[in-house]
Amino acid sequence: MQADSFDAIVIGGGIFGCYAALYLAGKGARVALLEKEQRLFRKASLVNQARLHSGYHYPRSIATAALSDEHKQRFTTEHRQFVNFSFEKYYAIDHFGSFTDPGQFERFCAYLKIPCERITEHPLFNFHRLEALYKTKEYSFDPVLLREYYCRQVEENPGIAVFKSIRIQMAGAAGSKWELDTTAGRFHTPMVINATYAATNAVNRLFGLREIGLTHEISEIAFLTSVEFQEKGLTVMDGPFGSIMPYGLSGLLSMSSVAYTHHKISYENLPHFDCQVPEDPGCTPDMPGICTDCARRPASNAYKMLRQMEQYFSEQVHFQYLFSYYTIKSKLKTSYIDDGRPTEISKLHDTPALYCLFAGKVNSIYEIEKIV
């Protein structure tokens, strides 16, 4: 079979995926995307809460907050057609079960210089639940408009071959470069980068490299309009809380609970949940499939949630529940010590060169610059 050649590969079509193939190719390289999916952008790049983070989501993991805003606003600068810059922005601290308190939390806005302004009155929301409200900065980023753009970009860009519903069968050194065969051939190239999230240590072990600590968790975003609330959001952190904040420019509003976000855990590298049944290939432990076009996916949470986060407003606020989307979210293991969503590039081989890149914020998209 005759091999063909690129200068570099890189595994997974999400945002990570696509901007290492770009920013190659804008160095001179000639790269191919691979995809398993019959689209790029279907996973965890689209199903999120679309929060461009400025720190304030974490107070417990100053490396975690200092890292999401130390690219905000390179980020925002160079998406900004696809950014929600008009919202208000509010997080507060629940009466019970926080893991900060009004003190801390003003202390670590203070640190990262993130402007935190305290809320002693507002007619949408319920103090006798909320401990201490505070106006912030924080802007939404639109998925599916970033989708589009990244999609183009990638399937427009001369230097980048992209393939879709692809599958990397056997994979190993020969020599200098990585042996790849695939069904849609052989292919060669002296440098891999995996992106590909929750399948990072299936493709780490395809390769025969040391897998790195992750749990999985089937997870929900739900949609919702409110003609008294739209255009803003609010966070309640840090603990078994919620949020509810629009989803870039799409005019919805997505929401997330710490509580009901998250259907099934699993605990093992590998993604291995119940759902995941021998007579459908198209979602097993190495390669897991696209949760929201599963029929087996999770009934969904999102009146739970709904419950959960009305508490927090006055009776004059009112959301209507639309639908919901589905995603495997992975996280570092060492993750539950203090919430941190660390990136993680690791060259797990020089030569042929393999690069493992795992980030689950979108800001931190340029790391890769860093290393490769």
Ligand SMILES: Cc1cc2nc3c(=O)[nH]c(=O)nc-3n(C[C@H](O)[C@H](O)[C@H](O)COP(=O)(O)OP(=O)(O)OC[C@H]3O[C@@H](n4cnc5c(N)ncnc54)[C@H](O)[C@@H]3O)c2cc1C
Second form
Amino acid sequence: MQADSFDAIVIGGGIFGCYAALYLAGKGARVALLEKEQRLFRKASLVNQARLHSGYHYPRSIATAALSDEHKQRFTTEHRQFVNFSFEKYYAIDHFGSFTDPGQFERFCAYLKIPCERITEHPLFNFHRLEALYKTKEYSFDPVLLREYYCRQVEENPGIAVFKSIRIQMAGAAGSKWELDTTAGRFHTPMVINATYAATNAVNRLFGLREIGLTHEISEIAFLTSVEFQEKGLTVMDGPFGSIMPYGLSGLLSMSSVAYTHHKISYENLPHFDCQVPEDPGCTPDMPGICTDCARRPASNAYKMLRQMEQYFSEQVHFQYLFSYYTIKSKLKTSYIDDGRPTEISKLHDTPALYCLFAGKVNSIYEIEKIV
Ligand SMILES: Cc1cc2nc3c(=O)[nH]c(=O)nc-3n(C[C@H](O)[C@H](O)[C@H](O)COP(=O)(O)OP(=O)(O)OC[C@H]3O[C@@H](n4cnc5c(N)ncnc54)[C@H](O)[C@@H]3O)c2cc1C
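Next up, the form predicted together with the ligand in place of the form predicted on its own?
Now the complete complex, all chains and molecules, led by this one.
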């Protein structure tokens, strides 16, 4: 393979970038996959709640709920060995302050044809706080196993050259090709896919292209164990509540809470946070770093999340907090209306081509196939 000329360059080595590179290589393209960090898959693709969405989570966005279900079938089939199918999954509605109610939730599930069985007694839950509890069907993918799988797939694919710890210094159109000056040399390509999630707008800017409206949050996922609540999950909806559920097949439970998971918010298109300091060029609004590895990451909110979530359980249930991962969670500004999480792919430049891929949910990796 010629070192500097590729049919396509994919920027960003999370699950969306890896899948896009494999998809294009599968069509016979010679692809370069560029990743800023030393290793692939260290950000949102690793630090998430690992929920293989069936739609339950989005009673205010029929579109996201329906899209979750569309891709879930294929994602589940093609990633069977990385999915936890066997845990008991409950959804519940808090007596106080929920944006939904049992009637609405049941109509929503019936509309989407997703199972929900109302449970009126259960020894593990506190019905003084829960207005309604439902047994549902939802799975959890394993981000660590997915990382191992996708890293192996891209590294071993003869059509893909993986460049890690790379910095793109300049980019611009030269005739029908993009020219990229990087720390690994100069690259030419007729097609670029920007799959950098929190860095989406920084990369668009580098190419002189328009930005998309995003907000960013430094988010914490806490990891727990529980003897009484192992291989079970509870999500309380719809509002400032939380979730505890298996993190794939790891044996751990992941915990998040709308009130406490998000530590800092940036309303600018690039992720600006006060923990980014000039002494550390490894994390800037243009090139966000790995929050879990950062000494200036926010102090953990795990005990606050746990206090909030424990209210929904009976006294029989105990949790042990182990550790937390942090990352930047980015959202489309337009999602504020209905809390939806669509995956958006926009073609920002025709010739040479640049596709901007902003990821919503992990199981929508296939959206790229509709466009490119
Ligand atoms: C807290 C949280 C909880 C979530 N929960 C769920 C869930 O339960 N279920 C679900 O389906 N989805 C969930 N999501 C969403 C899901 O995790 C993301 O949509 C998905 O992982 C994004 O994948 P990605 O490959 O686009 O981004 P990432 O995994 O962030 O990868 C982007 C890559 O681009 C690299 N990069 C950035 N800038 C550059 C540059 N200039 N040059 C080269 N490389 C660069 C980064 O280093 C990174 O490796 C959650 C997300 C978060 C943050």
